[in-house]
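A single chain comes next, written as structure tokens; it is the form predicted on its own.
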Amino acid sequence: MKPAIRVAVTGAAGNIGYALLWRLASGDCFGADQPIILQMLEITPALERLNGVKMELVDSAFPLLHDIVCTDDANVAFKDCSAIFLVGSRPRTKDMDRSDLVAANGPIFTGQGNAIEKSAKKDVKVVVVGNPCNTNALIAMNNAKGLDPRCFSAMTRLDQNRAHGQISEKLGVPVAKVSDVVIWGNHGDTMFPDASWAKVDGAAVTSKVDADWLTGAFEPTVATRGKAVIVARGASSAASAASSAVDHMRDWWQGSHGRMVSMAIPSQGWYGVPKGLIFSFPCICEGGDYRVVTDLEIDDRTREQIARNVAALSEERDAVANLL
């Protein structure tokens, strides 16, 4: 069996963290032969609850789980970590707009970026789940300047999974047969779920469904799915977010086997997106790294949607410029 790797989860006693931990401990993310040490971070008032989570993990007797650390100190949580899930963030309340949420979360991710640079492995893989995840990842990345920016990503895999689920239901096929929907931009209302290259059982999705459905129902359903979940269950997405975080990290760690997967990563100017902006692109993962698929022929509508997302994310970036 391989030596154990250290994996950190912030907000570990919250709903997403709780759903995530069991998937990590079971081997779903890093492989059935990869032991892990879980290092769980919470705010001080939640430490007792976190200890209860630890008790349940111990009681689950996972063979791959070699140790568990509970702490309210980010440097302890990130010490020697190879992978980090930044799940914990300030939740949005009814009186907050998105700019308020961006400002409230800024200081959290400033401190966590500093701690990651100081304590984690230099090739650590970080995925930001806590919203607004693109801008939170931007803040963390810019406060860990000693690390390669490619260590940082934000999760748009939930949006891709939602898109695959919608196509699966529409066509009445197992979701495993659906692939290659691209999420451009932000994990927010402006995101653009693009089915131009999507396939179902090897055939183009665009040959199976009419264009009116893709633009008239599919796109807004995916973009606003989070709100619909809140209305239906009275709480935000938790299990699906955790599952998508596992998918994101698993493919980054083990490879996507030729499939295009959506990851929000620091732009190098691809598709005209300003350098440094955390933006969701189509990627292929292999060898523990990712590469952006740069040769897709995009139409004017897609260019407009990319520009719309650039504008939204640039506005968020400007709102936290003092933290970068």
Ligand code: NAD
Second form
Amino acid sequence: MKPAIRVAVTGAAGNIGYALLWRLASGDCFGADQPIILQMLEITPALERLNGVKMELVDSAFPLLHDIVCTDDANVAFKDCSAIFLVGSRPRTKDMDRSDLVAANGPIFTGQGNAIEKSAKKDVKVVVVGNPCNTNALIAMNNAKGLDPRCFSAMTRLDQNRAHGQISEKLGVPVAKVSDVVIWGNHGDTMFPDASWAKVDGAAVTSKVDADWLTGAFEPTVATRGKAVIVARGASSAASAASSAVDHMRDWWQGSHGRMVSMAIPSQGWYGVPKGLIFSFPCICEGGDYRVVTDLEIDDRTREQIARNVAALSEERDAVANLL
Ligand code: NAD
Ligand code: LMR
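For comparison with the form predicted on its own, produce the structure of the form predicted in complex with the ligand.
Entire complex below, previous chain first.
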């Protein structure tokens, strides 16, 4: 058995936490031979609820779960961590856009960025789930300047999973046969779910569906699915978000086996996206690292959609300039 790694989850007493922790503890993310120590962060008023979550984790008797830490101190939560899920933050209500959360949630990520730099392992892998996740990741990264920016990412895997789900339903095929939809840009309404390279059972998705369905139904459905879930459920997506966070971290940790996975990561100028913006690109993960697929021949429409996302994310970045 390998030595245990430390894994932090913030907002661990919240809805996503309640679905995420069990998947981490069961070995779904880091592997069936990788024990973990869960380090759970909450705000002080939620510590009692967090203790209830800890009791249930103990009662689940997971062989891979070697210890559990509950704390309201970010330095304790992130101490020696190899992987961190930054979930803790407020979800939107049905009358809000995700970007409306930047004022409420942005400040959380300055202190947490500092604490990650001070306390976590130098090669820690961080995924930000709390919205607006691209800009919150930008804030955390900029408050941890002693770490490699590649330690920081934000989650657009839920959007990719939603896109694969839509194609699977449309074509009546199991979702496992669908791959390689690319999510470009922001986990916000401007995101571009791009099926140009998507495959179903090895064939191009574009040869199986009408172009009108892609632009008129698929793209808006994926981009606004978060709102649709809030309206239908009366609460923000939680189980699907947790599952996608596991997919994101699992592939980063264990590899994506040649599949393109969408991750929002600090741009190095790929596809004309300004350096440093946290932008979703097609990535292939291997050997505990990711590389951006940089040689896709994109058309004018994709270029326009990328520019739209650069504009939206630049606007969010300017709105939090005091936190960077
Ligand atoms: P929730 O309200 O159920 O839970 C959030 C938890 O965070 C609460 O327990 C709260 O006490 C805690 N918290 C608040 N501030 C904190 C801080 N400073 N430190 C630690 N914990 C803190 O919300 P949820 O449904 O779990 O959603 C969490 C976030 O994830 C929201 O911002 C939501 O919009 C976002 N989200 C993102 C995606 C995505 O695809 N990126 C998908 C779904 C939800
Ligand atoms: C989602 O996509 O489900 C989350 O980001 C929640 C939201 O506010 O849309």
